[in-house]
Structure formats: structure tokens, C-alpha cells
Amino acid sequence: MWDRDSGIMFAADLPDRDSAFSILDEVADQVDVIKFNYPLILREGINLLGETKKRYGRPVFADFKVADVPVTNNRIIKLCEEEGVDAVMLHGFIGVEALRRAKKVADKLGLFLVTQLTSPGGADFFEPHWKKFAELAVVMELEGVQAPGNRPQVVKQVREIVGDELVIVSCGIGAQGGKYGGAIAAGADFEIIGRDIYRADSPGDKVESIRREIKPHLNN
């Protein structure tokens, strides 16, 4: 779906537009995809997604974990698509019909499903269902799934379920305990890294360092 050079999807979880662009100016050309979560977009507006795409020329991933009734889900997807977003994250528990409708309105962007959250309690309610969410992404012919990079054994199992066709993105790298390159070694395509980069004294140097650690695993 996206070219992979570094294997890094940068999580731009900064407090405002200026700080986000300040960091992106340093690292955008060294990462493969730029990811946004809700807080920054709620503060600055959805136009920030399109502005980022135009400014840096990188794929933009809206990690909104969409989980509502179909009419609301679809409005979010269309708003993202209007901004040139490349992919949107959804929760699988919205059900088959909601996913079917989401796929119908998603013209040019890809849809990803969450398998497990990476937080300590992230598996509490996902544990009985995460394999079903991975299977659902395959059945629905979605673009990919999210798998927890701080649980590489889960990433490996997700890859076995989704095969080679779907893209796996893995968060939980760095600040949440996942090792650089560990998720990719287990089968992920991209590792989502945010805090370790934007909290570094020199974000650009930090990305270069992370790239060196990931590189040996990219062609395994």
C-alpha cells in the first residue's frame, strides 16, 4: 500500500499545529507515514490532515479508531477522504454491516482494524476477539490491521491470519516497551513511534538512530 524505506510510521501526537510542524520539519523526510490521533485534530481542525499531506508529501494515517453507528462512521471517513487522507483506523466491533457500509463510502482511502490496544489493560476485552478482528479484515478485504508492537507474539499470529496481502501497523514501540525492529521482525510492515521521537533532544538524530536499529529486519 505504501513504499517502505525506514519502516517508521511517525505518531504526531503533539499538542498543537506549530509544535507538530516543528517536529515534522525535522523528521518527515525520514519516516514513511505520518499518523494523527484525535486530540491534535480536535484542537486544530481536520484541515491539518490535508495541510500535512501537501506540506510533506507523505501518506497520512488517521488513527481515529472509529466506532459508532454507520452514518457517523461514514461521515468521518468522507471528511478524511476530502483532506486526502490515505487510511483510517476503525474498531471491528462496530460489526460487519457497519464495515460494509464504511468500505462502500471509502473511495480512495484504506481501512484498518484494531486487533488489540497496546495499553496494560488493552487485552482485557480484546483477548477473546482479536483473532476474529484479524480474520474480519481479511474477509472484508480491508487494507490492513493494527497489532500491538509491544506484544510481538501477537503480531506474529496476526500475520499468520492475514497472510501477505494485508498491511500490519504496530504501535506500542519505544515508550510502551516494544523494541525497535521487533514488530517488523515478527511480521509487521510499519512500526508506529511517537514519544521516543518527539521528546528527544534532537528528533532528527533520534529517527536516524531508530532507522539503523530497524534496518536489519526490513528484508527478513
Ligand code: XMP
Second form
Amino acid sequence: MWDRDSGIMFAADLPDRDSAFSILDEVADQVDVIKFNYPLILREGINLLGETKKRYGRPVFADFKVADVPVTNNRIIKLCEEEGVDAVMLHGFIGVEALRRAKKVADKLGLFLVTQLTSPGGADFFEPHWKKFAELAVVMELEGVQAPGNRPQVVKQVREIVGDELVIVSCGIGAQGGKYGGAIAAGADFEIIGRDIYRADSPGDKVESIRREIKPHLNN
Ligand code: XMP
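Would you mind generating the form predicted in complex with the ligand now that we have the form predicted alone?
Whole complex next, starting from this chain.
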């Protein structure tokens, strides 16, 4: 779906537009995809997505974990599409009908499903269902899934379920304990990394060193 060079999807979870652009100016060339989350977009507005895409020419991923009724889900998807966003994350528990309707309105962007959250309690409710969410993404012919990079054995099983066609993005790398390159070695396409990069003294140098650690795993 996206060209892979570093294997890094940068989570631009900065507090405001200026600090986000200040870090992105340093690292955007070194990462494959730029990911946004709610806090920054709630503060600055959805225009930031389109602005980022124009400024850096990188794919933009909206990690909004959409989980509402179809009419609302689809408005969020459409707003993202107007901004030129490349993919939006949804929760699978919205159900087949909601996903079918989301797919109908998603003309130009890809839809991803969460399999299980990386946080310590993330498995509490997802544990009995995460395989079903991976299967659902296949059945619904979505673009990809998220899988927890701090649990490489789960990433491996998700890859077995979704095959080669779907993209796997893995969070939980670095700050949440996952090793650089560990999720890609287990079958992920991109590793989502935020805090380890934007909290470093030199984000540019940090991203360089992460790239070096991931590189040996890229073509395995
Ligand atoms: P850090 O700072 O932990 O940033 O490198 C990770 C980014 O990914 C998001 N995140 C998740 N996204 N499933 C997801 O789809 C998860 O389990 C998950 N855990 C963290 C997080 O919000 C941040 O943007």
C-alpha cells in the first residue's frame, strides 16, 4: 500500500501544530508514514491532516479508532478523505454492517482494524476476539490491521490470519516495551513509534539509529 524504506510510521503525538511541525521538519524524510491521533487534531483541527500531507508529501494515517454508529463513522471517514488522508483506523466491534457501510463511503482511503490494544489491560476484553477482528479485516477486504508490537507472537499469528495482502501496522514499540525491528521480524509492515522519537534530545539522530536497528529485519 505504501512504499517501505525505514519501516517507521511516526506517531506525531505532539501537543500543538508548531511543535508537531518542528519535529516533523527533522524526521519526516526519514519515516514512511505520519500518524495522527485525536488529542492534536482536537486541539488544532482536522485541516492539520491535509496541511501535513502537502508539507511533507508522506502518507498520512488517522488513528482515530472510529467506533460509533454508521452515520457518524462515515462522517469522520469523509472528513478524513477531504483532507487527503490515506488511511483511517476503526474498531472491529462496530460490526459487519457498519464496516460494510464504511467501506462504501471510503472511496480513496484505506480502512484498518484494531486487533488488540497494547496497553496492560488491552487484552482484558480483546483477548477472546482479536483473531476475529483480523479475520473480519480479511473478509471485509480492508487494507490492513493494527497488531501489538510489544507482543510479537500475536503479530506473527495476525500475519498468518491476514496473509500477504493486508498491511500490518504495529504499535507498542519502544516506549511500550516492543523492540525496534521486533514486530517487522514477526510479520508487520510498519512499526509505529512516537515517544521514543519526539522525546529524544535529537529526534533526527534517534530516528537514524532506529532505522539502523530495523533495517536488518526489512527483507526477511
Ligand atoms: P508511542 O509513543 O507509544 O506511540 O510510541 C504509539 C502510538 O500508537 C498509538 N497506540 C496504539 N494504536 N493500538 C493502536 O492502534 C494500540 O494498541 C495502540 N497503543 C498505542 C498511541 O495512541 C500512539 O499514537
